[in-house]
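Below you'll find only one chain, the form predicted alone, shown as structure tokens.
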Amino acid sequence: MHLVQHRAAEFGVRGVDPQAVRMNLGAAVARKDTIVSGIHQGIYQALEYNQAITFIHGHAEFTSPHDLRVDGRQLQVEKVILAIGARPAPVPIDGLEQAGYLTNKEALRLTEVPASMIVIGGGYVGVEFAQMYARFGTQVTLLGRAPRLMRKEEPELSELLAEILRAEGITVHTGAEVLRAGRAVEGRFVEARVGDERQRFEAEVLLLAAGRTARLDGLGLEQAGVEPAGGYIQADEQLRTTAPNIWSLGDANGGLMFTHRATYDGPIAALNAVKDLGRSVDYRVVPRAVFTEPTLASVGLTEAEARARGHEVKVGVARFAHSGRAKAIGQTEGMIKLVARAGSGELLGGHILGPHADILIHEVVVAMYDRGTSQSLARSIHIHPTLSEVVKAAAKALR
């Protein structure tokens, strides 16, 4: 929709009135629900067909390290793997509950495009939903507490992403401390300290996207001997908790809270619990992505992180503006930055803001997995014209 509204003529498309293009959010949500339902059905069918699995649906609570109560039914267990996930973290903002707000879960269920939205949070969820609803036609104000959006990513890339969002009409405030929220005549209001100034923002809906925490409530973890740490499950490198017969995986352990990290943890926890193999997790090469347009994707260390750990580093940068493929598809914004050891050339990190960055980052992931060097990227033949040539260009720049 965004492409048709703003760039149809550039691509030679005629006969389309950009002003007449509208988002049918109800139809989009219905399609999303159908896809998600199909995925869930496939998972549950796989559980049902596997005769080694007894699937019980209900609320489970520990009564001891070896006893579970599931909706009143007592089960005795030898070993347990926790895959309890995370939920939006509570935020101590005066008046927030009275104002009423959406989380990302409710925001994916709306069937009408709101006229305006305030997004609290400048991380993955906040940035993705801000751009998504802005492109649907919502007037969006994004309030991030950190000095910049996506504060753990490479500054050049996150700051460029903020510029792109602002150019699309999103009001972005960083360094914004939200002080109070409440009901307004036409929706909700938020008061925040932005710099030295206290400002008031009003919108139809309020989206809270200020972090996530483990789902620890009501599980009886204390009776099980599972100790939390900072709102998350305390687990060692073999994913064993403080209870010797209980393992934990995924978001509940904190750190990089992504589905692909949880699917990586799963087999390790299972092999350690069932076969006592003693395998350890290695999070050195866990990719991450924020699905904006352009996409921001990263793996490994930023330049600042690498230097803080005592590495002598060199960096290589390449821009999509110089790519023939990027020009052809009309997506030339963004850049790639690679970080490597100064002596050996071993890749320590890769950071991409650009078209299909979530796909391109895997070229760096594979190179880093066995501690590969930038030379393997720089010397290998890349198909022309492709976006992957920009990865090669960044590797060549490291030399």
The other form holds:
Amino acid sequence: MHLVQHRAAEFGVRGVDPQAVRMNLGAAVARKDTIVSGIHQGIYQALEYNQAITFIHGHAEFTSPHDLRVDGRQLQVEKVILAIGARPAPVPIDGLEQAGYLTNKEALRLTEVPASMIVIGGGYVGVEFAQMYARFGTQVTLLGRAPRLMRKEEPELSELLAEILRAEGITVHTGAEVLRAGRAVEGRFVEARVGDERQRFEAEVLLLAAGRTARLDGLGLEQAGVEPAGGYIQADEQLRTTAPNIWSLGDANGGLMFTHRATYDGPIAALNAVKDLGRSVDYRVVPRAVFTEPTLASVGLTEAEARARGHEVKVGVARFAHSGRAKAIGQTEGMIKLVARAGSGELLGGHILGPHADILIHEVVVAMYDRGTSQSLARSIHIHPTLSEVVKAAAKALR
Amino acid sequence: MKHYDLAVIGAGQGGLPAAHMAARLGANVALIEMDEVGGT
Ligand SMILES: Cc1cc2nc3c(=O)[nH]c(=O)nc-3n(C[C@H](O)[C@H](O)[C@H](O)COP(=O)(O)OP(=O)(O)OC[C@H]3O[C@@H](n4cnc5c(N)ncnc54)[C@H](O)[C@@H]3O)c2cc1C
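Next block: the form predicted together with the partner chain, after the form predicted alone:
Up next: the whole complex, starting with the chain shown before.
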């Protein structure tokens, strides 16, 4: 929609009246629901087909390390794998409950585009939803508590992303601590400390995206002998919890809260639980992406992190603005920054803000997995004209 | 009372591959989900 509305003329497409382009959110949500329910059907079919798996619908709770209550039923189990995931973390904002708010779940079920929205949280959920709704036509205010959006990402890239979002019309405040919320005449208000000032914001809806925490409530962890720490389940390298017959994986363990981590953990937890194979997880190289446009994707250490760990580093930067392919597709914003050891050139980190960053990053991922060097990226022949040439250019620029 | 070798609590992104792998390894698995499969 964004492309059609704002760039049709630039690409030589006639007949589009930007003023008339509108989002039919109900239709978009229905399309999403069709895709998701197709995925669910596939999952249920695979489960049904699998004779060794009994699918039980209900809330599980431990009554002992070997006994579970699932709603009314009792199950006796030798071993357990916890794959309970995370939910939005509670936040200490006065009046938030009375004000009423959406989480990511409800925000994917709206059928009308809200006129205005305040997004609380400058992490990936906040940033993705802020841009999505802004592009649907909502007037969005994004309040992030950290000094930068995506605070753990390479600062140059996260600042550039904030600039790009602002240029799209999103009001972005960082270092903004939300103190109070409530009902306004129309919609809701929040009061936040922004720098040294207290500011009031109003919008039709609030979206809470201020972090997630393990879904431990009502699980009866004490009866199981599983000790949580800091809101998450403590699991060792083999994903075993403090209870000898219980393993835990994915978001529930905190840290890298991504689907690709949970799907990686799954078989390892099973191998260890069922066959006692003692496999350890290897989180040396775990990439991550924020699905904004341009997309932010990264792996490994930022420059500052690498230096803080005592590495002598060199960095290489290349910009999409110089890429013919980026010009052709009209997406020239963004840059790539690579971090490598000064001596050997071993890659320590890759950071990409740009078109298809989520795909491009894998070149760095695979290289890093084999402790590869920037030289292999710089010297290997890359197809022209591709965005991958920008990765090569960043590797050639390392110094 | 039903008895299982392994219970996997949560049929989300990690629970599903865990349950399938455990089944492949010969375990009799109960996969428990309170909401919808797929997670989050
Ligand atoms: C808005 C949003 C966008 C995201 N986008 C991405 C992305 O683009 N890429 C990415 O890699 N990751 C993304 N993530 C993160 C990703 O969804 C999680 O990392 C992933 O789902 C974790 O898998 P999991 O198996 O640990 O938990 P989940 O997939 O959340 O599954 C946990 C399941 O356990 C069930 N459960 C919990 N407790 C019980 C109980 N007591 N009894 C029975 N069932 C129970 C829950 O109902 C749930 O279905 C996103 C998350 C959010 C919120």
